[in-house]
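We begin with a single chain expressed as structure tokens, specifically the form predicted on its own.
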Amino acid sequence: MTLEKDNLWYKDAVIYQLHVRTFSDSNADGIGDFAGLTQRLDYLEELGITAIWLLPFYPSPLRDDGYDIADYTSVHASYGSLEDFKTFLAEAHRRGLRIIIEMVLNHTSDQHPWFREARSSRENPRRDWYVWSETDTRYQGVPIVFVDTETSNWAWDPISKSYYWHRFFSHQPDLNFDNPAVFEAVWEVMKFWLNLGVDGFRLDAVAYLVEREGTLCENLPETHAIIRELRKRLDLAYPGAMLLAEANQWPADVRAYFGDGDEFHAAFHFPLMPRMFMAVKLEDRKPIIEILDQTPEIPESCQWFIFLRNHDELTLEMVTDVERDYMYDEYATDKTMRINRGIRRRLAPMMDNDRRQIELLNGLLMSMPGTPIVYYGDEIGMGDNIYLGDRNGVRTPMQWNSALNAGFSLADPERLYAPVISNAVYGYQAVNADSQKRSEHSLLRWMKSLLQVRNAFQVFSRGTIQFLNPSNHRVLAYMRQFGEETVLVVNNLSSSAQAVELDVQRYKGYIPIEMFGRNLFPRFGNSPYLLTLGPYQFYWFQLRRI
């Protein structure tokens, strides 16, 4: 299987997000690497995902899990070499899997040679590659991102005796995009990886690229001008490569990052995710419908990327104070589970390991408008370790089998970069890919069948959505439509059985075919269509005129 030439591939993709460090260790040093990841590509191909999003793998002091980059054009020694990356890329492409990598444009590590030069002297040619000030009073009122750890967006540099600007951690100085040399350097970095064959970039923290006095230093017109220039160059030299925006904003604000189809190809839909969890806990469809009603139309070539969980905390920035308190009360009763403005937990523990709820949420993820992202390990229901610092509780080794170290590594357990989960409920003896492959009724086998159905129909990735509004508010029902494909999705958000009457008058005479068993249900007639659903049950129906 080889990659098909399709410049809109990202619209039909199912993304699998992983950290090289967490996935598979080939040399028994306790740290995952590219050689180990390459050996696991068959597993990912069989799962049914079509693209892999890699967290940062660059040389780094790892004070922010690799988002503090010290060299943009190399591989961290723990993960292997550039040759190992090239082998991985070729093997992924051979299986038809595309590769999306991180590009952190906003800041570097303070260990990056650029910053070392910039701070070495005020006369250094690279001095102006970063944002400096004699005082820490410029850009007043700009919010601090990491309120848990930082007290200012300025940090004092004792070497050059001045302040530098950082929107994130103080060891991550912001690049100065008012300097054209910085833009050119960044473009050279992107060309380096594109020439190797990567298929796309997730651009980290894009809202913060430019600073202006009297603003919040977010979403500025100058930032959009930078993105448009990047996109123009990309389309000219590397058609088919994709830019994904990490702009943690409301959908109406993120809309600007698509431009007229001339900025980002795709962007995360952050506010949808907490509302899927809220809807299930409240047993009410309202949070989901409300946020999608507030989501603006985007250009035809663009796409939202959606997810349930990822490597960061479940962010609660895009909710009201009341909603945030509710989410904390329901999903993070232990204060240890909270960080910044969010919840640092995996999907299965958040659902109390209730298989029905886990399936429902994945069903929602795969049938909502957009490109879905599966976080590594969630396909087998992995647990988390809330007692590990920062956000590392959801970044523990992948659980492959019940052997030593969950089959992740042959190293002594003490050498692992993080301990494997070993408790009675989520421990690797109970939860691992190997045993789930062998069980017909496992979550892994169920996820494979879900992805198989999703990948067979473009209606899920490209279709319109129209909500039905039955009187039973515990049922979320919607029509997805694309070309000749029409699908009815019905979800019971409740912990008890529900009956629902659906107004499908428009589709009178159609027969609904249940898409997982291919069973025919009674034909739609003149009357409202009556369905009963078990607790957290959902149906996908393909509508056919037979």
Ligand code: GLC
The other form holds:
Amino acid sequence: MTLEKDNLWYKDAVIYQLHVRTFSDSNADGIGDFAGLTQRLDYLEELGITAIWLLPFYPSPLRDDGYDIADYTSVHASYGSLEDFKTFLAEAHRRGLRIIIEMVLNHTSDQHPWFREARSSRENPRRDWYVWSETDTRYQGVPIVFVDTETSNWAWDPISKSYYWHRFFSHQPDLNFDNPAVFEAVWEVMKFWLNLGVDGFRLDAVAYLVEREGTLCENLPETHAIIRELRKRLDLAYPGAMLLAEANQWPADVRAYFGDGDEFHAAFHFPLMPRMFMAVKLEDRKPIIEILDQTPEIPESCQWFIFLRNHDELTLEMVTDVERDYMYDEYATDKTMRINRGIRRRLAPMMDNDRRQIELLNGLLMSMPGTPIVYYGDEIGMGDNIYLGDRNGVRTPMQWNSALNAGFSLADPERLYAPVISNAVYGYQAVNADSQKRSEHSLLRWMKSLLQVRNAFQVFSRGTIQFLNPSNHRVLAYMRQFGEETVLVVNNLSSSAQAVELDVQRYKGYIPIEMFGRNLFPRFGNSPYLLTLGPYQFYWFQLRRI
Ligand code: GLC
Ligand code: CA
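Okay, that is the form predicted on its own; can I get the form predicted in complex with alpha-D-glucopyranose now?
First the chain shown before, then all remaining chains and molecules of the complex.
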């Protein structure tokens, strides 16, 4: 591979997202660790993913699953040592797997030494590293993210007798990016991990870095200036390292985070995600087409990152009120399934464990424009535990086999950081990686073949998309095109069989090859192309002029 191509690795990647704590426990203390994760790399390589996104593994009081960082340059003792991390990184790289880590710039834990110093006295040199106020009335109107737990973005500090600003939990004070020393400290932290060899960062909560009176304190020009400076330094010293933006915003606002190709390399496409679920429930392609029509072009070197589920609630911030009610009614009838403005469930249970719908959604994920992310466990159809607090219901131990603790740990079950799923439908006896490896028709084996096809054609990662407009609106069909590669994707979003007539005049004379079986379908002719699809069925056709 040329260096230039290599530097765009994130465009052709398939990402697997996991938390080291949830994956594999090597020393029987009930908590997953880097040594355990390293032993599982063969599994991930075999699955066909090309990069791993690690959730925060830093020392932390773990009141927000590690997003409350108390030390940015070491590893939480439960997960092992920095040496263990280095071994993991080397072993991943040896297999050609890239590693993306979390960088939480917006805030620290209130246990971080920076904050302890800052609150210790108003004269402390670190005082100005955080955002303080005498009153709790500044920045009125700024939305609260964790609406179920927080009532204000200000919290009272009894030690220094003033208020500090926090966009998330009150134990997560926001850093003050108006202070250049904060920026330098953060850059030092990033260099530390880059020097170890990590391939990229997910920058958490990046829309909220800077606050200004009279604004919503989101997406401010000052925030973009900070990102541009970070990117400049990154490109100079660490070309090929990637920055991924977590900005839960509308596409037009997220577009700004790509700049002129001089801010982020990649950004999550948050609004697309709920619309994939909506389209399947409504049996109508409209939500997906609408949001992609509203999605602006991005610079050549940039990429959207797309996903179905992740470690957070299925966020419903980027939908209308009507759409949110619809999603709640359809996917979270039990109120226990709701949290903040979202739904805390995994993919398989949301699909009622219907294999056809699970496949359809994964098929969409792997064929729509962008770099796809698979949330750990979703490749085997793991369930969730809605009775665990916060978002922990989708963070239960990985289910490896039907042995004790799902093969995750040899500790006593009571000692696990969270109970394994053990109900009759999704429990580890019924759903686990080992048994799915052994069964040819398992979801795991199916996911492998899906990834194999996806990885063999760059058109999926780099190609343009053009929607077809058949009169049957239950069918979502699009052409992907890149260089010599053209692929036609046809999805039946409905629970019943459908027929569709596709206008493929432009490709008259081409032969569609079904990409999983490599079988030839009838050549495109003059009349509309007729296809029939079973419930939730989809086709990927490679178009060839033979
Ligand atoms: C991001 C993370 C979420 C965390 C929050 C605060 O949104 O995805 O898990 O709670 O930031 O750090
Ligand atoms: Ca352990």
